[in-house]
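For reference, the chain that follows is the form predicted on its own, supplied as structure tokens.
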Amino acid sequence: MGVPHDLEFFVDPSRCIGCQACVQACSECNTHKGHSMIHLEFVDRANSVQTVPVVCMHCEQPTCAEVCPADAIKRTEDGVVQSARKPRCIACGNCVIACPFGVPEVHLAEQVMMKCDMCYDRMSVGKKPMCATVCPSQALFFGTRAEIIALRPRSTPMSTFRFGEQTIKTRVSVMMPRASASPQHLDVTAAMDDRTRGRSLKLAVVQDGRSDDTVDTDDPFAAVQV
């Protein structure tokens, strides 16, 4: 039994609270041998505690498989890219370097590449991936596209990514803020130069029991002293 094509995996970075529940649950998947195939990355660790879960995006044309000299990485008919097959994997690390999303990891003790396979042993029998079942904020969601659109009307799922001149389509979607003119793809390379934009806020100044004075600021963390 394969994974139904109407069921998809969605990642909403804005909802991640860094609780690590997904990391712990992933290691309990029967085929992971105690290893977690998901990890959290800090978006801007010097200035923020915001984290984002990193899972395999399950590309339509997986680069990791294309660069594997031993043909150890396979993509199933239902679009799930599997971990390297132990009998064939030579632990060369080509897949680690080639993956644009930074997902594959070579486990030296086992001498094999292991990565997120969306808990294929569970999904193929009608169950959800472990991480999606325990995420308290639903930053990781497994269901139909109609369900996620109904739950997140202000967001839109994105599954096409641009890295320079290369376009990659994935089975996993990332939830992006909905815009009046939704882009056809996310330009990852260009987004690397983005900077956080300030917001203009009006802060009430309390003086003599009154708060009728306001101060304009572009710094949301600015302190107002009187």
Second form
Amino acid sequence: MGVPHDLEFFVDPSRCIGCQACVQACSECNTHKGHSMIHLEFVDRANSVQTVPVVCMHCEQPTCAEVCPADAIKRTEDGVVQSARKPRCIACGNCVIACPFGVPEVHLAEQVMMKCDMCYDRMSVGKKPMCATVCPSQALFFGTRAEIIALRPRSTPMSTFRFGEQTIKTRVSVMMPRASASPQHLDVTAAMDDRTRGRSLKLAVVQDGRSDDTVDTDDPFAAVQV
Amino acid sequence: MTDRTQAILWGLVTTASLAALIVVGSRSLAHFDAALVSYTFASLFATFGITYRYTMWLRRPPTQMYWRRGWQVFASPRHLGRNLLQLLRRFFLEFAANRFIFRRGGLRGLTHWLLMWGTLVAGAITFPLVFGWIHFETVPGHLDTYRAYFFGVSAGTFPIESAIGFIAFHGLVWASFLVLGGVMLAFRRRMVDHGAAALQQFGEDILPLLLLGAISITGLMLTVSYSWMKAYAYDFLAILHAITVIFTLLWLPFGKFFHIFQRPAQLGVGFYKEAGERGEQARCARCEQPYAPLPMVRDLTIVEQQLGFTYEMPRHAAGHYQRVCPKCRRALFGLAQGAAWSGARS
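Counterpart to the form predicted on its own, namely the form predicted in complex with its partner chain:
Following is the full complex, with the preceding chain placed first.
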């Protein structure tokens, strides 16, 4: 049956609140029962609580499939890159270290690679992927392009990425700022030397019912410095 | 010489070799059953098709790399003894016992185990008989005793009316029972498992089961016909059975059955991975943590270049995106998007 072409997956990491709902929901999917295939990654755990949900981006030319020696990874006509076909997968792990987004996993005991397949069992019967269904901040959104544009007028979906000299086009889009001079792609490797900005939180110390900072305002958070 | 020409040549070599073995094994066709000639030609076609596809598969850059490395690592004089022991262990645990499939689920393991052993037993009986490699003759002066010949050489005698005789002459019946059990379990899974139902394709998943089921049922019907029904409709059933078997043989190189020949590559991969674990590990250019064997990363970089990928990073000290671990790749995705938004706000 496949996935209707007008329905797309949109990821907006800047909206992620790290609640883990997607991680829990993902394991409910029938195509990878009990295994959560979404990666909820801390960007820089020591300095920041920033998290990024990473699902398979379903590349048009999937590196994982190209480097698979067993020819086990197939992209269906609806543009979904499926988990490795179990009779063929030899669990070599090439896909794991080749995927530019760091998505596939290899389960050595079962000798098989698994990855997010956009909840193919659900989507092929008209339902949304589990993670997008439960995401409270809508960092993961599944719907039409018109819907997301109407909901987020300041954002625009982008599905072209750069990794060094390599350009990768994907079925899944990331939400980017809608600016007049917006780039044609998201250069992922440009962030190689970026780190999250360390932030400190300074709160006014309350002594004898009075704050040590004299703030002439009714705002209880006025003295907070971030 | 193009890949295709090489594959055709290898196909012709293996097909000619099998034809020669049939002539030799059947003693210049003296023991070849002409009634089974259609099975023989289907087998020869399957041999050509499987070799052609296998050769084309080996020409793919990642497969070629693993094929070469797998043999290099396996035959390494320093580890050959241990590798042979490991090969034996894996052969029994992973192949004969299907341990890795049982780990996916008990019923799933049982399904595959029944299908695998049913088809292996059936193949081990059918092919030598069809090719004339095995035949039986009554022992002169002892009409109740059979002598078995393998490649024209006597391989022992046994009484016809004995347990060994009963088991041997009904070998395909026992194989059919195994296959049918597996086929039923497989169909059950495909009916009740939503995940399997969503992903299955007729040609890839259903047709092989139908073929195996058809072969087993028509084969059993032959036994029923000559054992209990005075050979009722035997000729028709024999043709029907031949059609199912020949179609399956012709289908061998194209569909799911090809994994029978592809899957042993798992053994080579195991040795490659073990060698990788023993050696130096690649450290991520970003977090400096080990994430994969260094030779594997180097090999993969070569394979990517052969495939036309350009993950080179000339403006960064890392040099190549393959030097970044999967965890950091995921973090970079978030950082890059965050940086785009920061830039838009400032």
